[in-house]
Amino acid sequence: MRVPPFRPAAQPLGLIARSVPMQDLDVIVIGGGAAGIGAARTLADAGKDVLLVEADTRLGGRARTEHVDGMALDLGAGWLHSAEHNPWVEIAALHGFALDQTLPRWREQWRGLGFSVAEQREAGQAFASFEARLRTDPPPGDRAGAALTPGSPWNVWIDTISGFVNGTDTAKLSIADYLAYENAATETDWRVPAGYGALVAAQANGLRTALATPVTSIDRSGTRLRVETSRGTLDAGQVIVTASTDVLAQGSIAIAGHDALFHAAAALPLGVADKLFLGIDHGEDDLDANAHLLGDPRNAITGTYTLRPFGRPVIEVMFGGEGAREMTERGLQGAADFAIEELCALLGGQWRRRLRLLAGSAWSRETHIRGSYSHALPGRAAARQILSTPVDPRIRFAGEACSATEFSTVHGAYKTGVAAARGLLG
């Protein structure tokens, strides 16, 4: 059994050295994932000499490929969603990616099993009773826990299904921040069987960057920015940030000046949403290709599970919430290992024998990102505004949780490292 570590061995594009020297930049940018790849490629095609900074030793953040047993599997982002206006279908084409068009199937429990035809329309009815309630009635404080239905024997589903679509349960879930993102997403989730994370990756192609160089603070005392990083400083007239809300939070790169900002970042902590890959040893024909099955509606420590995606030899398993915080506790084979009994109650005993471990990730223990998207907390959605809202003219912050309404996406974060750049170049 071949279990990838959650940090790749090898080295991808970019520069590793011991050392940074100082250099006059015109911009850095910092954090290669979406978000600064997106203002990196910006700057560079309007002829700025930029330097893409990224702490690991990969490319792509939250967006990550690895190839197991001749498969691209996405630990981190795998759909992109709301394809009518996503830039990367556009990207996609350009790098020549094809697209699964295939739409998710999150709504279906595959055979009814575990979770009856009965019980998905009155879950469903719940779900849509508590989104009704937030839009129409909403209780005070902004909270939306507070509009669950006292009692009813499907409050914990629904904060199951948040822990998947939010990172976190709907206590900590702001109405506004929740709103402002359903009302602009469409339902047109599109696949990249190449892989998301590589195909994220791919638009940094030709770019300079130093990987393995995380930054430590940002001088901005003088005409222009001093950059510490661990190993060297660095020298820029311009900078943009793209770093976590919760390794902003935490001081990790510090910023004279920027207190209001800082707080604004742990007022979008990031949630939590792992995901493993059981590969199939035999009998994968006994499940449709694309099939869903969840594998507890009454308990939050679940997972969610899609059969044979692309018609592949494997199962896609996803954690969120309490239940991923629960399965990083476990470990990746503890992950695993609960997965295949919650399959095995739902298919079979038999599929002991065929399901086996291929990768995983445990995005909070990532020490460069600590989490896997941000969510409001309840009345603190126009934290969003405050940590896109430049501070030093010379300083632009981008990534998911500076989208008003596309946060936790790739898509997003992409766009607000564009507009970041644009905004540099007047």
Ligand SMILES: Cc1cc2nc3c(=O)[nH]c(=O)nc-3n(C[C@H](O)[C@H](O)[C@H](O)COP(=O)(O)OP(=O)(O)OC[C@H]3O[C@@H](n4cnc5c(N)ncnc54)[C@H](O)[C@@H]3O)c2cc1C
Contents of the next structure:
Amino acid sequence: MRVPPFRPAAQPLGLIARSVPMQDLDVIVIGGGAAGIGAARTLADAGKDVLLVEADTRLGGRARTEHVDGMALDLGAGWLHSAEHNPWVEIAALHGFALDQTLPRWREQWRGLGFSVAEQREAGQAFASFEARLRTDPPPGDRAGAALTPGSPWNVWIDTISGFVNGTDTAKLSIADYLAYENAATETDWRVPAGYGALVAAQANGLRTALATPVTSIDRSGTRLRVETSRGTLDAGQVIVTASTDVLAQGSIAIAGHDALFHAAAALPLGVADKLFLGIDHGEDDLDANAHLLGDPRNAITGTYTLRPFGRPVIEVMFGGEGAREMTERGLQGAADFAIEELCALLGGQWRRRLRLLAGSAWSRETHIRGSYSHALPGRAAARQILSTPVDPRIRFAGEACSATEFSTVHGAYKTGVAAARGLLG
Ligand SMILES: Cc1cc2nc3c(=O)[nH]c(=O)nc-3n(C[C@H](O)[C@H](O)[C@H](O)COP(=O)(O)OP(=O)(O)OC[C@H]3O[C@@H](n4cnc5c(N)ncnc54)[C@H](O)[C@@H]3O)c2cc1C
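Please supply the coordinates for the form predicted in complex with this ligand, as a counterpart to the form predicted alone shown previously.
All chains and molecules follow, beginning with the one already shown.
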């Protein structure tokens, strides 16, 4: 597989210098993920003097591509969800990134291994009844888990699916929030062979950027905003903040008068989902490209496996919710050992010698992110609106959690960044 060369995303500003010089900036955008890049791009295109300030040493945030053995592996976002209304389709064309339109097979179990066709049908029916209850007869309290059928053998499976989709089980999931996403999403999911993370970073090409520069506070007492960073104080007329809800709720960026907004962030915690890539040393032709397996439909601690994505000699593993938390505790090699054992149980013990860990993520351990994607706690779906409504007209918030219907996605994050920028442009 030919992988295009990595494109440096942006020129780091003062990365070598020990402090960032004070500047008369129009706008500072805090956070160089999809939302921050969308905001900074929009402002720069409108002629504003904008600086994108990122705590990490790279851009992309939760969209991160790593290059291993000549392959671009997405350790965060991988799918352009709802491709019909996903701006990254057009952006990919702009930057010359090809898209693979092969649809995911998440609902199929390859060859029915460990999960027969009859069981899949039963589980699917249980999920359909659960979702019908959420829509037509929602239990009081807005807690999705309360709509599970007591004693159903498929409740664990439904919670496991929720772990992958929402990063949490149904007990901590708002029904209104879950349905807002489901009602807006389509089932057209595409991928970027050169990496979704690389694509997101490419959209920052040419933007002025300060990497490795965590912002600690915004002082809004003067006519201009003073932004404290670990490497000095910056000065701007307006600011857009795109840090994740867990970072905001933790108080990592102090802003006076924003307590209600930080409480809203706490009502939109990040669930956990993590990826692992296992290299296949030989025997890859025994597996169908892009086929899918769920490790164990009766266990909350299980992985979901995409066999040979793009036809590559790898297995892409994802853990969600409780399973992802458990794997974070085990560490990358521990998680890989677990995944290999699950695969051996389905495919046969010969796979133990054929698979090895290539790369993996632990998003809840990332200091400046702290999780994977947001979900609203029961009764708290309106927190998304609070988070995206400015307290000070000079300061806007953006990021996946600010989207009422496309949260937990790269395209949702990007759209909130563009909207925040347009809000400042007036
Ligand atoms: C494993 C996994 C799989 C996923 N799969 C998909 C998928 O297939 N499709 C999809 O659309 N989405 C997926 N997502 C979700 C998607 O990645 C996110 O919703 C999206 O990337 C969030 O973008 P953002 O800009 O809102 O936030 P982030 O990407 O988190 O960007 C915020 C940035 O702010 C920086 N920051 C934080 N604090 C500070 C500070 N104090 N100063 C300066 N900078 C700071 C952070 O370092 C970060 O770079 C997945 C996520 C994960 C983790």
